[in-house]
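This document opens with one chain alone, in structure tokens, the form predicted on its own.
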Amino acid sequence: MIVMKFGGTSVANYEAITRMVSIVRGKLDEKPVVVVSALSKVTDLLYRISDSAAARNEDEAKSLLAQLRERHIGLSRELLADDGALCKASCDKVNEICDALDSFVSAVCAVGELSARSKAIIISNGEYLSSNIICFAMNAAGIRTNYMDARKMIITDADYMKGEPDMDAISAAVPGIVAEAYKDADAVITQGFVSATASGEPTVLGRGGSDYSASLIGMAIDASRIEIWTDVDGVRTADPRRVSNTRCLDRISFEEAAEMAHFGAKVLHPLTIEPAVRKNIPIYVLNSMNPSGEGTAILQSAFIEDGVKSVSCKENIRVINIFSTKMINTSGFLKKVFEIFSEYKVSVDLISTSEANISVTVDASQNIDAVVSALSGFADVYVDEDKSQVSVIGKNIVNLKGLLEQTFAPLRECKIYMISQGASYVNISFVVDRPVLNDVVQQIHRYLFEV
């Protein structure tokens, strides 16, 4: 069995879904488990609906809901124009999902309070709409396809908006559900992103979580490989939206891919790698708009050569500097600091320490007010805003002679606020001012890959 995940741009419209069905048809002998995202931009629309409901702006919410319904009804009619019965069934299902969502949004508007649970219910509807329509489309194309509800398979804790998967529960549930769905079927389809607690409470895996869903399912069924179908030819040496002359990487290691995803590469969700590593399942990043392309293979480190693979970046970060003479010759100080970050659920990316100073970076989207307040009780805390992080990533880069010179040569006139090298020798990262980010990344890429 293989897992094939198709992202929003790969199921965006009639043309994209028609390509997707053709791609799946070519893999039927490998018993594909198809995982789909919401149609492109639909999750954003659902977030707007939830915000309107929270603000008790029912007129705006209803207008957005009408757009949601119209887009999916229109898509059903396009895809199933030649099969009246399936077209009616698909439109009926769209209306059923949208009617239930309409009633739920009205209830939220009446209460005027949007809980995390309610928000998870609203934003998960995109995947249920897309997966139902695509299931009908695959059947209409002659691929006998059965539908599976991801809430029965992807079991998480009760963090509604960013559920933590229960690996053991998922491994126990998924194989039986997939086997049952595969009776009298050529393929099976389910949703990415959405999940539930063991008691059935709705949760989601967080933005971009469909990749994670595919990897979790692949782990549970011991898939021979996991295919992530997107709108680019694979993993590149840098973000082509920032850097010219990037090139596609044929293969990278699990460790390199994890670092790239965590430190800013947009091709994979950062958590995708872990479940695949558990079972040593190769991941392939492929382009649904160029199905014949080879893409990028993500494999065990033993199959990957040493060297720099990419320059990644995070555009908007903060640097939190913590200074205290109490650190000097004192055990337990670091523990005290990071317990505060843990308590307020603020995740840290880079860490640098000296005798009396700790510097860390955090994503600027996180609220750090409570952390700064708590730390200020026993240390001087300074926050540098509007910074960016640049990471040079590759296997065993510590062994590459001249790498630091190549990396920092373009930065002679640039302020560097912090430098950190990962213990795994897979990345070297540093912090610069946000306005110079694109220029810095372009120059480093040129020195490392073009000169």
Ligand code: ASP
The other form holds:
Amino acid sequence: MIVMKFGGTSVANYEAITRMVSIVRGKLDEKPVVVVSALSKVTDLLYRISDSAAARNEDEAKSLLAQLRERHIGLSRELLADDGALCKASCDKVNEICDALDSFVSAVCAVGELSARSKAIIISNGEYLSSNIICFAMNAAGIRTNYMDARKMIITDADYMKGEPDMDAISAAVPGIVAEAYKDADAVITQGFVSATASGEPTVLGRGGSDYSASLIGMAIDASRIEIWTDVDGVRTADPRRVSNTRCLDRISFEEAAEMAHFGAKVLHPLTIEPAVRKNIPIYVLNSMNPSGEGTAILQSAFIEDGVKSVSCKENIRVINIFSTKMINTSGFLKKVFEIFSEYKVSVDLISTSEANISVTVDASQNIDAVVSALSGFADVYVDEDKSQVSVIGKNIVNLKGLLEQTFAPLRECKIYMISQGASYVNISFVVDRPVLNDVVQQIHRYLFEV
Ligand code: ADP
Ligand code: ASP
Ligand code: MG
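Give me the form predicted in complex with aspartic acid (ASP) now, not the form predicted on its own.
Following is the full complex, with the preceding chain placed first.
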């Protein structure tokens, strides 16, 4: 069996879904488990709907809900124009999902309070809409496809907006559900991104989480391959939206891919690699607009050469600088500091220390108020805003002579706030001012990959 995940742009509209269905058709003998995202931009729309509801702006919420319904009804009609019965069934399903969502949003508007639980319920509707329509479209195209509810398969804790998967529960649940759905089908389909607690309360896996869903399902069914179908030719030497002249990488290691994703390469959700590594399942990143391309294979490290593979970046981060004279000659200071980060669930990317100072970087999307206030109880804390983090990533790059010089030579004029090189030998990261980020990434890319 294989897992085939299609992201938002790969299911954006009639043309994309038609292409997607033909890609799946070409792999039916490998028994695909298809995982789909919401149509492109639909999750953003659902976020706006939940914001309007929280602000009790019912008129705005209603107008956005109408857009949501219209787009999915329009798509059902286009895709299923030749099959009246399936077209009606698809439109009925869209209306059923949208009716339930309208009532839910009205209730939130009435209460004027949006819990994380309610928000997760609202934003998971994009995947329910897309997976239902695509299931009908696959059947209309002659591929007998059965539908599976991801909430019965991807079991998480009760962190509603960023559920942590329970690997054992997922491994126990998924194979039976997939086998049952495959009894009378050529393919099976489910939603990415959405999940639930063991007692069935809806959760989601965090933005971009459909990649993670695919890899969790791959792990659970011992898939022979996980395919991530997206809008670029594979994993590249940098984000093509930021740097021109990037190159597609034929193959990279699990570790390199995990570091790239963790340090900002949006092409994969940061946690995608881990479930695949558990079962040593190769991941392929492929372009749904160019299905015959080779894409990028993500494999065990033994099959991968040493060397620099990419420059990743996180555009908006903060540096938290913690100063304390008590740190000198005392054990336990670091423990105290990191217990606070752990207590408030703020995750740290880079760390550097000197005798009386610890500096850490955190993604700016995280709320750090509670952490700063707790740290301020025993240390002086300064937060640098509007910083960016750049990471040069590749297997055993520490062994490359001259790499530091090559990386930093183009940055002679640039202020560098922090540098960190992990013991993993896979990445060298540093922090710069946000306004110079694009320039820095482009210059380093030119130096490392274009000369
Ligand atoms: P999907 O909707 O298919 O999940 P995403 O938008 O989440 O697609 O991810 C694909 C995007 O990731 C690309 O369009 C590209 O701009 C971005 N990206 C960032 N870094 C890289 C990289 N190193 N290689 C390829 N794409 C990258
Ligand atoms: N639809 C979700 C998002 O936009 C999940 C995904 O696309 O992977 O974040
Ligand atoms: Mg994505």
